[in-house]
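Just the one chain here, laid out as structure tokens, in the form predicted alone.
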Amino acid sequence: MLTTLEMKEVMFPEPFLWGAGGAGHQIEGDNVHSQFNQMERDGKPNFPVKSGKACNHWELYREDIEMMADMKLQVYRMSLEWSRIEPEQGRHDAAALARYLDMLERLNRRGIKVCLTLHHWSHPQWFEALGGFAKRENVSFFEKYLNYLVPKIKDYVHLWVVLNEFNNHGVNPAAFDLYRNLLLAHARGYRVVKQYSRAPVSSTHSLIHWQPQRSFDPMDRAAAKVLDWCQNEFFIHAIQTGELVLPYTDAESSAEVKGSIDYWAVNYYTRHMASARTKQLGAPRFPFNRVRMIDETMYHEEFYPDGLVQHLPRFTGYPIYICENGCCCDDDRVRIIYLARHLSALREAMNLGADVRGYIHWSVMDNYEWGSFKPRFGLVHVDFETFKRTLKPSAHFYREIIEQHGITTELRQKYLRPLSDITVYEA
């Protein structure tokens, strides 16, 4: 991690798009018609803390957009909540849509491009009650919603994301059925958007580097290959060929899925360990390489920027945008190091031929992390009692990266001086 202190200049070619992101349920607050809100009310164990007002962005979006402009963001990745726009099946909330339109207009007026996610994991409770995407026939409800929404917002969007991380639901036969349904939902969403908009369309892929726990053990290596197939390669293969190939199920061909992106939308955080000795094929990280950045168990406990160098060149045929990359930490100086190292790795991947056109940091502000407010991913600190926003040092670092189009020698000297008292926690 501390090799950052010796890194050289990292400059990016022009044009290159710099931004940050957020998701509706995590920042807006009072998203009462979504399935996640229902699970929170039901006291599901995965949601020990309710989202409540979250960051109160639904009320404070005007100030937040001005803050983003001050941060020099060139693109903001946001999502629209289906459950706000269609809280009951077939009934649309004109006031909610009007508020979203005001957000989009304000972003455009401030010169901030919009990367719009149409489904960031959350959807209406009525859709969930019908079985959600677990039932393939329900994809038609999503198509109908998009046909209502997209024509009304098309003029404000510069990059489209149909689904967020649909490959992030586990490695088992039930998850594979869901993956195939979500691939179809993505492909049909892609076709709907293309009817109305010329802006590029994709769905974000959660890129995971699977590392064999025992590097030369043939069974651990096989486990890593299986996990890579199930979470990475099946999506790349499906887009390139239209063939949906996953374990324990017959392959399926879909002309709709083939070629149903205009760019690779990649989310990347760290690596995971693979072992043939466990039922789920996963393994804990090596303790010597773990860094507990918050006082809570979290999968973000290791820096592994090498994954960008190793994997991005495999995404060929379309340009690449990094749509999520970041870390949760209590000591913001760790985020500065994370940013510097991952941007350095990103540039190396580009040197190896990866056609990367932009980088969207996760996230603009601290938010509700699906059951907890402890993991703070934001460039901006949020006081969840008063909702006061405060730019962290990492926000100033990132703003200067955007202004200078990379990490200059001066920036390195200013922000990456030797650090001796970073806050980490014992495992």
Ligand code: BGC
Second form
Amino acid sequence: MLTTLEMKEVMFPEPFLWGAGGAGHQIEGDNVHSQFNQMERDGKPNFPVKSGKACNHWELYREDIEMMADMKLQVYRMSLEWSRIEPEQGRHDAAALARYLDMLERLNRRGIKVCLTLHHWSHPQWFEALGGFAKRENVSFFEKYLNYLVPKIKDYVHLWVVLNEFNNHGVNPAAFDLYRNLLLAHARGYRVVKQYSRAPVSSTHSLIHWQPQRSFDPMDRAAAKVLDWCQNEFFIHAIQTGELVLPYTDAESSAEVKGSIDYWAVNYYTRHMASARTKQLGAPRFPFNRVRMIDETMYHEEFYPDGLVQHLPRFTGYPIYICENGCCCDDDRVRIIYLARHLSALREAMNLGADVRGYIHWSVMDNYEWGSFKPRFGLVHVDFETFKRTLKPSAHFYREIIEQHGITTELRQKYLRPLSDITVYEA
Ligand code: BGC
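Alternate state requested, the form predicted in complex with this ligand (shown: the form predicted alone):
Whole complex next, starting from this chain.
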């Protein structure tokens, strides 16, 4: 059992890039031409609550950028909505692009570097109607869009993310064709960006630690290995060798995919359970009722910082940036502990050889969590009625971490000592 008081001072090397992130559809509001907006309007069961105005960032971005500067963020991960820039196939919205350019300019002027995601799951409804990325030939529409967009924004971007978590569509044969198409879209996007920009390019990978539900059971252990391959190693292997290998499908070789990153962009939240006794090989997590993060079950509700220590050293050959890591909780004290525990694990992974250059917390502010406003991931509280932003204690903690390059003894005393009676993690 670990308590917050057992944590040691955690210092990071310099330079190290500190930041926080967000994504267009989750914060902007009125993203009416995207496929997500369409699914929300159609009342699809995964979207019981509509994004609506979200955080109204589309109107309030100037104030939000000032707030981020005040939070001392060195980098902001954001995404541009393809559906705003090209709401109808071949028709570009100059006003939307101008607004994005204003955002990028302001961020740069305030000394905040931009980590830019070109596709954070959402895209125009017209692209979806054509079959989206499920059809390999549609990748050319994405390339065309990038060729239009990238030259216009290239000077503002410090790190590029072509696709967000292409591997987040389940681990099952039905998703595998999509994974291969998305990997190809990533590789093509990589080449487009490289034509115009010298800044490092990658796509974020959703890193999940798969834990055998019964650690003694050889079949559960095998299931965890298969899931780990499909979720994690498939991507690492494809980048290193160009070989796309997934179970129950013919392997494919792609010269385009091989070496198509300049850094590993890792998103990490927690672990998931593997069982050989379910069709999808997944299993419910251990009962975790000591601290409920929000008043409903959430797939991120367990802490498992050790996943960073165990898996980051697997990402070799390129530097690593953590592009997402965070938790949703109503009680912000939990976020403070989450931050401390994960930064401590991150440092440990670095001691074991992981070449980590930066950390981007998810997220800057509470936002629309793909169907709900309940899971609050933000360092900043958002009142979804008035859109008032309020920095949470965790935002102050994070600002001081950034200023001091880590969690000093003084910061431990100030922020962690008062929380020493809270146990959130069981080994
Ligand atoms: C996604 C975010 C999402 C977060 C929390 C990530 O997988 O990239 O858009 O908000 O998880 O669920």
